[in-house]
Structures are given as C-alpha cells and as structure tokens.
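Quick heads-up: it's one chain on its own, the form predicted alone, in structure tokens.
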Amino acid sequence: MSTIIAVAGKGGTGKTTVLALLTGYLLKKGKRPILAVDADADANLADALGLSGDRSLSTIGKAREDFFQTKGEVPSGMPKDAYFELKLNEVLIESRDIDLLIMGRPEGVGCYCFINNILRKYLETLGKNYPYVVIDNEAGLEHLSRRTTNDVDCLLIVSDYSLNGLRAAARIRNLAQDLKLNVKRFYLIINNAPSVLSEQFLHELGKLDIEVAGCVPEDTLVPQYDIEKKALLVLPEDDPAVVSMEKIARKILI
C-alpha cells in the first residue's frame, strides 16, 4: 500500500523546497520509485527534482482541456475513459527513481465531473505502483477538495517564520477538516527558521492545535541551487536543510 504525503502552505513558504528535501530523504533510504504530483498552479516541482525540460510543459490540465474540446474525436470503438487515461499516460514524466505528474492550470469553462472522476481513478490506480506518493499542493487545497486524492496519510503544512504564516497554517488545517478530507496526520513545519525562535513566535505556535514536526533552518545553498537551476536532490548530505529534513522525516514517517 502506498504512503501518500501532501504538502500545503501559503505562497512563498517553501512548500516545494520542503517536498524536494523529503523526496531526497526517501530516495536515500531506498524508497523508490516515487510518484510526485505537482498540484500547484505555479508548478516548480520539476526544477526542484531535476526533471525540468520540454516534457515538463505537458500537464494534466492541458490533457483535460484537449479532451474536453475534442471529445467527439475519440477513436472508434474506444471508450472515453480509456482514451483520457491514454492521454494521462502521455503526460507522465518518467525517470529512473521519480515519476512526475503536473496538474497544470485550473479548469476552464465547462463541466469536468466526468474527467475528474477518471483522474481520481487514474491516480488511485497509478499510485499503487509506488511505495510513496508525494503531492505539492496549492494553499487552497483545491485539488484535494475535488477528491482527486481520497486519502492522505500525512499532510505537512509549511509556514515561514512569521505570525501570518502560522495563521495561514491554521486556516489550511481548518479547511482540510471542514472539507472532511481523510487526512490521518497533520504536521507543521517551520521553514527558513532562525536558530532561536522568538518568545512571541513560540507563544503563537503553542496556541495552534498542530503537531510541530520540526524546523528547516535558513540555508544559503537552497536559493543558490535555485538560481543555478540545480536539483535540490543533490544538496550535500551535511547541508543544514538536508540534516533537518532527516530529523523531520524520522518523526513523521511512522
């Protein structure tokens, strides 16, 4: 059975960085292959995982739009659901250790209930082939709210070192609960954290009903790798962000 880990947080908190660091830890521990799903409209996961390229432009959103606009051209004798699943297979970016699906832009005009039902079934079936499925989500949990993923073993809510980040984290947790999403465990991760957290920040942190998995410290190499278009998976093992993620992963992967 696959373990599904989703990451959420307000914009700019470093969700993609956290997910890439966690993916690197899983690979180090031999948990491969991994299915990564980029459900953020700002789609940066491919770069962080070293999977960027021409194929990264292929998205589920584009496949869905193409299908919706040309559904009358389904090959004779092929059911619509089988045809759309074929299109989904075409946008899967494959590598030796990680396969990546990019959700792409939000839906346009029209009813997509049928297509979303196919997508849900496709993700459930595809996910069973991987020990871990990791999902880089957008702050509103839009794709989760559509039930394109029915079960999440662990939802990592990422906050930056700010009170606004903590308040956004609380709203995301509350939204997930209001939507009655099947999330087994919630964890909070503080990204870009200083070595010493202020008393006021700790006070606000203590008021949240979310277990803190740990802090990822400020790290000079992470932004440098981003500028140089290097995958975060090849950060040195003694890099502070990598070391902190190892501690976090040992806590959350139970």
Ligand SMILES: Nc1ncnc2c1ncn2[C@@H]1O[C@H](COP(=O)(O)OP(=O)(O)O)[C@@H](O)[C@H]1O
Contents of the next structure:
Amino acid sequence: MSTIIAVAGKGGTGKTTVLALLTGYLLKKGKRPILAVDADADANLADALGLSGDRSLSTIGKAREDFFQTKGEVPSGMPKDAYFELKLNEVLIESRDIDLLIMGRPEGVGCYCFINNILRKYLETLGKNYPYVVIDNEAGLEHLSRRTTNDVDCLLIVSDYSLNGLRAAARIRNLAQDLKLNVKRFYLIINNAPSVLSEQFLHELGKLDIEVAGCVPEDTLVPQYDIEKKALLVLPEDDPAVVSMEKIARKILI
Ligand SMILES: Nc1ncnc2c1ncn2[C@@H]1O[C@H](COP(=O)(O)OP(=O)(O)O)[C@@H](O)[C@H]1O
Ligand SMILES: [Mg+2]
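Mind giving me the form predicted together with the ligand, seeing as the form predicted alone was just shown?
Then the entire complex follows, led off by the chain already shown.
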C-alpha cells in the first residue's frame, strides 16, 4: 500500500516548495521510488525536483486533448483504452528515484468521463508501484474533486503567515469535506513563518480546528534555487527549511 500525500493552498503560499522539501526528506530516508504528480495548472514541480532539464515536458492534459481531438480514433485492432494508456505511459517522466506525471491544463469543453475513468484507473495501478505518492494541487482541488487522483492519506494545507492565509486554509479544508474527499488526515503548515508566532495569530490558528504540522521559516536559499531552477532536493542538510521539514515529516508520517 502506498502512502499518498498531497499539498493544497492558495497560489504562492509555498505548496511546491513544501512538497519538494518533503520529497527530499523521503529520499533521504530511502523511501524510493517516489511518484510525484503535478496537479497544479501552474506546474512547476518538475523544476523544484530537478526533472525539467531543457526538454519540453508532456502532460496528461495534452495526451487527453490529443485523444479527444482525434475522437478516439486508434490504430486498428487496438482497444481505445489500451491506446490511451499507452499515450499516458509516454507522459511519465522517469528518473532514478522519482517519476513525475504532470496533469497540465484542465480539460476543455466536452465529456471527458471516458478518458478520466481510464486516467483514474491508470493512476491507481501506477501508484501501487511506489511506497509514496506526492501530489501538488491547486487551491480548488480540481483533480481531487474529479477523483482523477486517488484518496489521500495526508493533505497538507499550506498557509502563509497571515490571517487571510488561515482563512483560505479553512476554506480548502471545508471544500475537501464538502466534496467528501477521502482524506485521512489534514495538517496545516505555516510557510515563511517568523521564529515567534504572534498571540493574535495563534489565537486565530486555535479556532481553525486543523492540526498544525509545523512551520517552515523564511529561507534564503529557497528563492535563490527557484530562480536558478535548481532542485530543492540538493539544498544543504543544515538549511533551515530542510531542518524544519524533517521535524514536520516526523510528525505527519505515522
Ligand atoms: N520558506 C520560504 N522561504 C523563502 N522563500 C520561499 C519559501 N517558500 C516558498 N518561497 C518562494 O515563494 C515562491 C512561491 O513558492 P511556491 O512553492 O512556488 O508556491 P506555490 O506552489 O504555492 O505557488 C517561490 O519563489 C519560492 O521560492
Ligand atoms: Mg506551485
């Protein structure tokens, strides 16, 4: 059974950063191979994991769109679903420790049920090959709500150090509950946090009823690596963001 960990939070709060730091922790603990799924339309997980290189990366959205445009015409003698699965296999970006699937643009107008059903089964089967599946999401939880991604063991909601961020985090948790997503555990992570949280912030935090997994401090190297498109997996071991993720991971990985 694989453990599925997903991040959510409004744009720019540090979802991709948190997920990449957690992936780095898992690799350090020998939990490989990892399947990473970038389900954010602003896909940048490949960069954070050092998997983009110079190539242009294919996405599931593109494969789905191509398949949809051809009206499901497939080479003769091949079942439609087998052909689409073949196309999905071509999208998987493989590396030594991490394989990456980029969901890409959301679907256009039309009925994608047939394709999404194949995609769901494909992801379910694929996921079984990995002890850990990590998923970068967008605030609207689109992929989770369409059930194209699996049930989630751990949903990490990332907030910045602001009351607005906390309110957004609460909305995301409520959305996940309203959508009746199968999330086993919710955690909140405060990113870009100061070393001491203010009384007022802690008071508001207490009202949320989401377990706090921990804080990631503002880090000097993280934005620098981001600009240089350097993988966050190679941050020094004593980097404050890496150290904070170790603490968080020990708390959430039970
Ligand atoms: N703890 C941190 N310290 C400093 N910069 C950070 C931190 N977390 C994220 N950033 C920077 O903030 C920006 C947004 O982070 P990102 O993880 O891409 O957010 P999201 O995926 O939620 O849109 C990036 O430039 C990233 O380098
Ligand atoms: Mg992101």
